[in-house]
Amino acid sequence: MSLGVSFDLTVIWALLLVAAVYIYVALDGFDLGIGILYAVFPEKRDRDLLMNSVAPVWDGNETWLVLGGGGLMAAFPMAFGILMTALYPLIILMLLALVLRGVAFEFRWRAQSRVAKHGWDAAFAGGSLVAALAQGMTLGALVQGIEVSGRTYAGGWWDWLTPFTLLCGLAVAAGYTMLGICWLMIKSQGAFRARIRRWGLRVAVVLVGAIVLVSLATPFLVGTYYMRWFAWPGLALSAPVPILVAVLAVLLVQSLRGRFGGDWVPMALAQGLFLLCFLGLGISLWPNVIPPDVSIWEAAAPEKSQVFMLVGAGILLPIILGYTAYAYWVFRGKIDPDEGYH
């Protein structure tokens, strides 16, 4: 017996998953960026400060990745099966990198020798960079399209490895590094903050350049993308996005130069850039969960399953949001360089 709400439920679940992925990027992005920044801060005191800035909150950030992956498997099982088959090497690489950085996070504090500490530092930095690159390449592989036959993946083992996916990987890594810098602008002070500000200006240039290159390449990947970005009436919806990106990019650079705003302004502007990038992806992909041919309705779970899961999500999401907000509130404020977390 039909519940008569399949359309609404499918759209709701799609929006919930998009929200979970965005929140993951917004939160875990900056602590992955902290790990990437290890490469430019080789001194132990600086690295301890970087680590202490995210130590109380980093593991809770990854809750959203679990929610996004689990929600995709439950609400869109067909899409989950196709994506896992098509992107298996990237997904495994990302998960291994996240495990490695998680282990390194704890073990570096207990390392007795200088060699061991440097080894765990390298593992933390390398795991952060590899995870960021893998996430960006996963996104790029999805955007460029996945070959499907019926309900199964019909492409090859290496279809995910293209110049476009590599560009997306670098763009996401640059974006995460920018978020890490903005987080440190909030948490640090004095001479260290001034150094962070200088690195922020450099990374901002790389990030904006990467966004431009990805944006120029995307409309030519799939025919429908081009129509949505450059043909009427899609142009009416898409045109404000690059304009707003340019405005936020200029404001971000000015805020990093100290021309206006407080500690939180660079982070708010960087998050705004990520939000606009998500909006641009939505314009290109909607309503397909696997471009160019598989829509959210074709990949959706049965209605009753969606209803059952939505009840659980309605209970869990406020709890997750609540404890996340509480953790950030408790550990707010500047970091004391002489005070460790462990």
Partner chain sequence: MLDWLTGQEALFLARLQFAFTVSFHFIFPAFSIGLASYLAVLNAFYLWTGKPIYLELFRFWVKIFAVTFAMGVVSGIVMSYQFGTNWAVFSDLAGPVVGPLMAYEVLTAFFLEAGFLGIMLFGRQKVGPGLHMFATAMVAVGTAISATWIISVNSWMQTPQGYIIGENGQFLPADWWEIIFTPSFPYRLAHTLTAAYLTTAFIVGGVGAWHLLKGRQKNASVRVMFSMAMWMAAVVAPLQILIGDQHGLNTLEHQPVKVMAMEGHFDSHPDGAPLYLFGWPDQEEGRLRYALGIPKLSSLILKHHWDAPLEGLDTVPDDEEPPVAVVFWSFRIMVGLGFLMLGVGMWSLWARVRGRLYDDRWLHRAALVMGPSGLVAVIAGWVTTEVGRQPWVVHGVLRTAEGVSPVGAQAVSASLMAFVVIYFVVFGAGVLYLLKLMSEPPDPTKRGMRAEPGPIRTASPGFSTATVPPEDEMLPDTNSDTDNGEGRTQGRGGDAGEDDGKGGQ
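Having gone through the form predicted alone, I am curious about the other one (the form predicted in complex with its partner chain); can you provide its structure?
Shown next is a single chain and nothing more.
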């Protein structure tokens, strides 16, 4: 298999979908992380602050997940069908978790009784955690390979449940938590921010450990992965990735300690880590949409579908990014934990 890329429409759509999924992870990652952090911030006042920091933007963040799913169906319909069937329990679990944590944004303020209030807090925290784990396991199940016969899934119903997928679930959950922490490094201040910082250092240990384990396990899952990572010429492309990951991880820890940089630096570094992990995955998977056997070209929609959507995406995505950025800008600035809670 050559690493050469000819930029046909299928490649463009593969890159666009990867970009959509990356934007989803970058954005919804931090608000799912906020939900996971509910587990370690039991006080109502802290929890209000956590939720308020993402309330105006979470809805838009989650829309990228719909684009990822809808885009996969449109651009690679065969892959969508196979993947959703193979990962049926995981996907259903993720959807139900997203339902629970999504409504908690509203219901938390509406509940009358203490029990109900705690219930929706638990739904927000638990739903966020389960969604993150399910997404990580989905990724893991994809990376470890999915058995296909003809145009349909041919594996067993529990193939998605392996030590590797569990590890990936943990890695993604830790990563989302880190993004949530970095978001709060931007949005919070004072004593609260100091507590967040301490959690940041703890989560960093888990995250780096998980990234190392996933990276060590991945090349041994599928033969081609090993070739990509340890044989020439793949090595030339792949070698810088772990080195950069190590550098960014060190910088992230240092910035969380406050050794350098402004509020935005930890977030930028954490996003950089995610980007590198995406790149690493790309090196392993390319050009398969469903490893080990289904390439993007085999699963691609016909050219007429690709062109029709590309016109829309080309015009609309910049506009969407524009008003999304505007919405973030409107709700910019610090949260003061003492303001409004006397």
